[in-house]
Each structure stands twice: as C-alpha cells, then as structure tokens.
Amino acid sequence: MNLKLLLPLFLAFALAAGCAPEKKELVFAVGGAPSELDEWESVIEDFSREKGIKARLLRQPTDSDQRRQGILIPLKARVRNPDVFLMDIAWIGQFAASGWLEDLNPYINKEGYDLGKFWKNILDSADTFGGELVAMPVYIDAGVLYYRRDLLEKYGVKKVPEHWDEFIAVAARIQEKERAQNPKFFAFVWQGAQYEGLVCDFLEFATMEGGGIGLSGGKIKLDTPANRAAAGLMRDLIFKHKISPPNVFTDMKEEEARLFFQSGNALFERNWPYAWGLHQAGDSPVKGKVGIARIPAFPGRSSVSTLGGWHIGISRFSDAKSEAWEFLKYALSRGTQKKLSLALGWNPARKDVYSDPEVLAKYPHFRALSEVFSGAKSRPQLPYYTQVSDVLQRYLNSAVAAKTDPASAFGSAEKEINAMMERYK
C-alpha cells in the first residue's frame, strides 16, 4: 500500500487518541483489618460495574495514626489522589481547619440528598465545620466489652461484672484456674500501645470518674485526680493485679487484642464492634462462646464508651469530585451499608439499617448497642487534637508501663501541650 495514503490516516488516528479526554480513575483510600479491606474491594468493584466509573482502592494499614499519615502527605502536597477517603472521627477537625475537605453542601442541595437518614447530632458535632458539611459518617464505633460466656458459666458467674473491683476479682479468680490448662491465659486485653487507641481506652477509664481532656481558658488540663486514678488503674491491671499481659503497653492495638482473645487466651477484651463479626466467624476458636457488654464503671459511676467511627470525605484537590460524590453516595446507600454491616459487624451510620430484619437477626446485640452509642463520649473536636493526642499518648504509655507515675506524666504532658498550643496561637 502507498505510504503517502497511510500517513494522514495514521495522523488522524494519533490525534484522536491524544485529544480524547482520559477517563478519570477514582482513588479511594481506606485502611482497616484485612477483612474490612477485602469487603471494600468488593464494594469498589460493584460500584465500578454499576456506575461505569473506574475506581481503585488504595490500601492503608490498620492503625489509625498510620492511616492519617498516609492521607496527610498527599493532602499537604495538594496532589489530586486520593480523591476520596475515610477519616477517623478524631481527625476531621484538623483536616477541615487545614482546608483539605470539599464542602458537601452544594452537592446535597443540588440533588436534594436526604440527610435525615443520619444522626443529626453526629453530623452537627463531627462533620460540620464553619457551616460546611465536610464529611459524612460511614460507621459508628463505641468501646465495648467482649466476654467469654462459656467461661463465666463454667465458674458460676451469673452476671458480667459492672464495676472494676468486682471485675478484677472475677478476672483474677478465673485466670488462676484457667492457667492450670493454659499457661498463656490472661483475663483482660485492651489497647495500651502508644497510639490513638490508648487515648480512647484511657478516656473510658477517666471519663467515668469525671476526668478526660479538660479545656479551660484556652489551656489543656490533664493532671486531675480522676485522670491519675484512671492511669493508675490501667497500670495496676498489668503490674498489680496481673490480669492483663505486659505486652498490652508495648504491642496491643485493636488487632493484637482481638487475636489474643479470639485464640481463646483471654476472658475479657475491650474493643470496637468490628471484633464481633470476626469472633463469630466460622474459623474462630471462640465462635458461639462470646458475649458483648458495657465496659465496667467505677463503683457509683456509670459506664462510658469513647465515640469512634469513620467518616468519608472528598479531597479539595481531587480532579474527580463528581465521581467521588457518586462514590460517597454509593458507600452510604442502604444496600452498601447493609452489606458492610452484615459482613463486618459494623454499626452503620444510616439509621434505617438498624431496623432491617436480616441485620437484626444476625446482630441481636445492635439493639443494646444503640444505647451505648447514645451515651458515648467524643474526643475534643480541636483543630490540633491529633497533636494533643500525640503528646498525651507518649506520657500515658509511660505511666501505663509503670515508668512514670501518673501525676508527673500528666503534669509533663500538660506543660508540653500548653507550650505547643501557645506556639499555634
């Protein structure tokens, strides 16, 4: 064939290919336990197929702090990926104050999207900043106590202990007996490693005594009798009562505690609702033997759970915002929320999933959990919360590890945080 004839054809083809707008691929960043990531892979696949939008999952680690770092770096650099991501409820203030989150109100108003399906108090307190709706909840977390029903029965304990003194006595007695067959047995596992989860656990111990992260006159107050008592009890569980293993303060995050309990080596576990589905999974050694209850309280006080949970937001720097909005709606649709809840035991952000008969049949404890949620306490919504938490984590971990006494740990943490806040002003 004549080459001269082929050339214009070739040029036309190359031009057409070069000029055609490249189809955008949506990048969704999410972390979590491996089972959670697998479920998100399947949501992303369904979304792409049903909506005809190319989308990819950016897999992040399990640890909340590492997940934050992974998203913070591209946002600080104002790069366009990831377009959409899950945020811990604890980071939203910082992300919003930094101007990294797209305001969802214009999308909502344009389409008349119904926000009535979500808890207004959560949207108002966690997702709204300066009048902008910068995120939406995907699932809600609150700390709960898992227990081995079979072991409590075996030792004649009729009721899950509601107060710490009774809890410690039951735990120590059963631990001693169980050790005869299983030298690895420890009665109680929780999150004590130096990371955000430690602060969540601490706030549960502290808030029920009236403590927590105090704020007055622009200053943080940490060294209080309630906080000292809380950190003292956390330390004593390991060193005095010896019902929690020493690696609580070195290694234990959510997954470490869950695996320890799930392998049959513990009586009690403090964790989030996601652990339920995994404890009850087909291959779990504790399947059918687990119960869920409220975290014990100090005598005369009521139990408190920390409010956690993950929220979805769109990056201001995304070049695929309308696709990201489509994905956000898909993640919050009744179908996806039900699927995630059934597969993972998550507590959906949508209220209508709680009355779904299939969900209630699988998770009868959801009814009781909604009570826990209504009393759950959030962490302070400060733009610099994560920096406050980083300092607190360091001193708190040292107190729990019995390296520093609680009074000097909180005194030093308070000083360092207030000096840091002065610099921010």
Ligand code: GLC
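Return the structure block for the form predicted on its own; the form predicted in complex with the ligand was the one displayed.
No partners, no molecules, just the chain.
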C-alpha cells in the first residue's frame, strides 16, 4: 500500500473532522417551585431523547423578579444563552420593545403550524407586539368568579348573575339573610389593596365598560367616562351597596380574599384559578360547595378577565434558533401540555387539553375555566408597564377608598404617568 498516496487523504479527513461544527446545545431557562423544575427536567430529557437535540435546563429561582433579572441581564448583553425561556406575561412588552425576542411568524408560516389550538384573544393581546408573534402561552391564568353553589341553591338562585345590577341585588339579598346567623358574612371579596392585583381587578371592571389603560398620540389616557364608572362601582361595592368588606382597599390581596371566602364568610370571590385546589382541600370549610363562573359584565357588554400566566419565547441572539423552535413546539404539544397539567395542576395553553377525559376526570373545573379564558385579555403591552401600574395603583386605591373622586384620581394619574413617559423618551 502506497502510504504517500494515502497520507493526503488522511490529512484531509482529519482536517474536515476537526473543523466540523460542534453539536449545538439548547439552553432553556425556567424558574419555579422544585416540583415544577423537576417536571421541566423530565420534559427536557424526553425532548432530547425523542428529537436527538442536546438540551439543558437552566434553573432559575422561584421569585418572579429574580427570574426576570436572570433573563434580562443576558438579553441586554446580547449573549447567545439562554436560547429559549419562560416569561411572565407582564415582561413581554418590555422584552419585545427592546428587540430581544425572535419573531415566530416565519417559523409558523414555513411549517404551516396550527395556531387554531390556542385562544386567538390570548395570542393577539399578550403575545403579539408590533405585528410580530414574539411569544406563545404555556400556562394560562385569568381572573375568575368563585361562588357558593350551596348558598345560591338555598336561596333559589338558579344561575350566577351575568350583569352587575343583578349581581348586586342577589348579593345584597343573600348577605342580609346569611347575616342573621353569621354577622361576619359579606357577599363579595376581591383584590383592592394598593398593588398590581388592584390594577388587574380594575381592568376587568373598566374593559367591560369599554375603558382601560388607553394610549393615544404617544400619551396614556385614563380619565375617561368608562374608567370613572368602573372605579365608582368598585367604591360603591364597599360604601354604597356594602356587599364588600371595608378592609378591601387596605388589606385584600389574593390570599386575604381566598381565606375570607374559604372560611365560609363570603358568597362570591374574585381570584385566580390557583384558589380552586385550596378551596377543595380536605380541611376547607367550603369543599364541594364552590363553582366557577365568568366575572359579571355591564349590561350590553361581555365579561372580560385579566390575563396572567407564563409564556415562552426565543432569544433573538440565540445561536440555536431552529433547535429552540423545535423545543417551543414540543413544550406546546398536546402530550407535554397534558403532562404538565396532570402533574402540576397547570392550566394548559391548548384548548384541546380542556376536553381530554383524563384531565377532566382530575380537574372537572377546567370546563368552566375554558369559558373564562375565551374572554381573557392581557394588560397593555407597554415597555414601561410596571412604572405605569405603580402610579395607577396609588390613585386608583385612593378612589376605591373614597378618599378621591374617580375623575380627580385618573386626571392626576394621567398627568404623572405622561410626565414620566416624557422622561423615558
């Protein structure tokens, strides 16, 4: 054998092997409770095995602010990892406005990926920014109305009132009857303390009246008839109709409202889906007595729920975008969504999981949640939403507490927010 002839071929092969690109590793960043991270580890392992793509889970803290910071820093630095990550819905506007999120439309159009399995209202209001689909929902959250089925039946109310006028009348009547045996009883508890939850509740009242946080000519618009009516109703529930306790605007956040309702001292409760499992716990006084419905609307309007939850996006600076797209599809597949739902009790993003017999056997309330989610709407996709909310919370809480009239509160909030926005420019 002529070694002189084989040597060039060997060198060429060795050179080609040495220059071959290293197989890319996909990095997925996600935080949460230990049980959630363990479940995501299982998803990553299954994905790697089934798709033949090397993937690694980047574990983040449970705390939402720390998770945001852990993603924000590498995005600002434009480094390639993490390739794909979960975002709280409130982050999407900032991340998208900063140019950090990959547009998913080209991938969807190329493959003909079916978006019909997801709620269009959620994709449009939460995941679309500047005409680009920059994220997809993984876990859905939205405001729901919990009610005592046993008490409605006791007093001959056949269905949950759909409009506020009827709701108030029913609530006041049952409250008066129940107080004969329970002086602590109030008909309706909700989130009125000065924090983000107050804004979420307000947007449900205001959007149903055609209001909300408006943006016109680059300026925030808050002082509108619809917003005044919404804040006025929130105030009147406490002071005029007296069906909500006086400490709503001082103390009531999610857990305070849940505990009040769960103790048996309320007829209705506005909260998030997480409360369902706690209401049905073995030691809950209201176990087996609770139902879920849409939040009431103003006459002639449709019910609206403020949208929450976690959404998945791809970094614009990723060096493994095709792999990230494959993982995004895998995370949103029916099998993975069902797996996360059964293991963690998560509300899946896919509509078809809500009709799955195995899922419904474990979570029968998913039928009601599916109806609620069809009317869910995201908070405004503003890059500075957090700062806007901080200002609005102060003035809105003052209006709900009857310390300031709604027109003055919204006028002052509008002026302060727009001055802040000028500084941002």
